[in-house]
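As a starting point, one isolated chain is supplied in structure tokens, in the form predicted on its own.
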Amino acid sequence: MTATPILTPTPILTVAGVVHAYGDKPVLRGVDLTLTPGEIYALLGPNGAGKTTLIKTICGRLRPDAGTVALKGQDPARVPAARACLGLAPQEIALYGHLTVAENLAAFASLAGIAAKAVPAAVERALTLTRTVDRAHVPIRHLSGGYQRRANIAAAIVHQPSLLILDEPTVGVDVDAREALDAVVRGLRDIGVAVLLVTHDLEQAGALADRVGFLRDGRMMLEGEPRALIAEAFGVQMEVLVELLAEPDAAGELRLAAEGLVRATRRAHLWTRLDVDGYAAAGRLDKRLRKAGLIPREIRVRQPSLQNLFTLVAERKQAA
């Protein structure tokens, strides 16, 4: 009895060796990158490192110098209907603030070539997907941050694309808004739809994401499964968060970086290490910091992220 083949399913997306630059400045530098349907691929970076630059190219927006984009199989900047399979929800609320929902998701669908007689049930089908069919009849200016940003990407899919390309989409929403928009990007996975997000928000491409990529200086440094890239850069490693009571002053600054924590975050009293004995490292640092005047409000020991990762590849310590 002879096996049965697995199937690998053939790429939505596909980038290979992608060159460009603006005058004499190198922006991408052979970037490669490929999407399948139903995964959701995000793409990380620093400020700089040619995330916008990539997504004009796979939008055709911009012809890269060398290399190709294929949009299943075509090349959006030259074929209208490789971009027609392709769905973009930008940073910014792209929708007219005095329509509502529905009448936005018309108007959308009006200009993406549907059909007068299908845009009513394309609407719907778009309302339903993203959870916004009890505010279809608001107008945009009235929703919430959360609601908005789901309402951008129901006029993204309003034509039903095979890739949905999100940039930044949690940016201004609070911590529930950010939970319904995950569901909504799961649901879109769930029927086949690839996700492209594009986000600096590390927790939820943590959360969300199959796969990810780290962009810096226009080359791919590391991609591949969040947990399985994490064990390998960090190994049998903890993260040691130390929260403070109160700010350290400039004494209390270089105390603690000589306990070999670094601040986790813009906010001061947040501090960070990895260390191999996690929670025996946890105790013995308590002792230490409240000997020195530095009161931890809260020790917490946890598995690294894509945070601590993230901080390797922006920091140039992790090779390509």
The other form holds:
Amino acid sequence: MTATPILTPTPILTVAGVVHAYGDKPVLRGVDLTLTPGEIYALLGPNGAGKTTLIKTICGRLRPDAGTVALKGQDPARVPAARACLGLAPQEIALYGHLTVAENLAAFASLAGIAAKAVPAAVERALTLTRTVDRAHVPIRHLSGGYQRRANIAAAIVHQPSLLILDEPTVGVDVDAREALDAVVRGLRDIGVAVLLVTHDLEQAGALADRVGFLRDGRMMLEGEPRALIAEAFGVQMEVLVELLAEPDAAGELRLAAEGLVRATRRAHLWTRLDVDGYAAAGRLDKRLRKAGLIPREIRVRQPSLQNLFTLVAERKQAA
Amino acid sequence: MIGLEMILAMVRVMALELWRDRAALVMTFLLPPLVFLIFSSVFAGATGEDIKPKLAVADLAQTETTGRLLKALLASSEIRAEAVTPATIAAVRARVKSGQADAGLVLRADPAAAGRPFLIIADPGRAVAAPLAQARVQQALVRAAPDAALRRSVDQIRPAIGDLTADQVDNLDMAASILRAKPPEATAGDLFDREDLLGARKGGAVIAYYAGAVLILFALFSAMQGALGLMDERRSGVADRLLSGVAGMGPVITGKFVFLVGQGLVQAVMIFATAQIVYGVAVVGHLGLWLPTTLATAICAAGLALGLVSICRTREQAQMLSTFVILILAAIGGSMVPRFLMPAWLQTVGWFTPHAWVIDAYQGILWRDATLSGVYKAWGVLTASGVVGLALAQTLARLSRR
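Let me have the form predicted together with the partner chain next, following on from the form predicted on its own.
Everything in the complex follows now, all chains and molecules, and the chain you saw is the first one.
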């Protein structure tokens, strides 16, 4: 009997032990990161964590003080051709407003080095993948926010990169537009594009990412598959969410704190806690709160999310 | 080949952006010929005999001769005279002070009388108006009251020749009455004949001057606006996108440069076509030297604009710097006021601006029929300035990868 070899896909991106400082201020302190084809990796972290600097080193715009960055085995800072496999969709709508979507794509295709004859096909492909065919001839400035975001991605993939970096792709878009964007990103993954998603949107990261990494103070604090990370961090605990009818007074806040509830940052009047005894705990909590005059509009129980994990990482960091 | 396609892609982007921004299109291509028309109308007239100052006149003397002079002034086509009412010095002063007249004239006594019978009231803000009005009044006096002029002339030479005899006085009276009855022809007694140079239309030198002056002003202004796109590209993330790609910003800057040079050429065609059609400036006849001069001008404007914008960190900085530079260079270089009106030291400083070189080259070609030896220096200075600006922009773009 012969053993079947396990095929590990060759990484498109390898970041190994990258260190970078601006003057005497360290920004990246030994970051490791790999991305393989057809994988979505969500890079999470608060402002100032070092995400932008990490992207710049991946794009070859910064040479790390220590460590290496390789795109398909080549250093993007030293070998410009290595950057051919990279597409960047910046946080801003990085397009020419007076030009139509198709004209923008044609321009960026040419600027990415695609020969003139191949440009129309490349544009058509990018329009199809980002589902913007019906807006191809509309000037960017006349598009809705969601379509602008999709066109922004289209310009990043028009030269068929193997690695797509999406920097905050859902800023300023509504729920429908976000779902459409998610579908575009999944479609790109399905054809083998590796996606590095840099976002504050933990919900989107949880829904899309195959792996997530928490960057904080220039270090990768946590990395792995979202469900595995959550399971490892919270075990069987469930998140109990209490939405109150009204904002509690000082006494009410003390009472909520005594119940182990903390204010959720997402919505007003929303309080949350983790409990191993999920649904039963929710029932007991409801009675006690009503008795104390704190009337819940709704109490929900759900699996902990990346938000909880993010908070936990932050708390651990603070405690440390 | 791919590099060329990248550059052309950028040229196309800029052309489409400009084409779809109608306000920018008007500013770039219609405003320059319009401003040129205004400047050339103003300054071509200012150097010729077309200025007709507005003169407020009060006849305090009320003599028969001052009556004739006033009538002649009111009828003159060379000056716009008006008799003020009431006929007082105060009324004349008020007209001049309020700007309703360029200068004032008070006829205090009969012109045949001794002393200074006339008073000119001048507005220092319109310094050229008073001497011009004075000359027009003297001309009118000679034509309308030659007898009075004759008597004043005799009075002026009397200290040298002594008192007139009775016969001489009779002869003078007779001559005066003849002159009064039949004034001499307008040009009789003129000291000068006149020859106009080159057979060109009146004001041609100034028109050639202002064609160049307005071209470099607007070529630089429009190039700055176009180059500000670099700042928009930084702000919108386009620069981030391109810097993460294979080519970087190099082809973008070269593409912008090529477009801005083309834009400058079109602006030149608009301005000089206007000069040829409206004023008969012989542009087509000098095409051989006009074309390289125009190309050098466009290269200079495009390169300087890109270089200047590249040294700024923000759009606001670039906007402020470009406004400052454009206005200062235009003022010193002669785009606003003719250089020959400037003091000598400022004319020397002007050679440090592209404006002076552009103006000198175009005036040389179109007015003085200069040959290659008269313009090659300007071509060199302008092209070198543009190339230095472009090189600066390319270098800073490479450094800005970080």
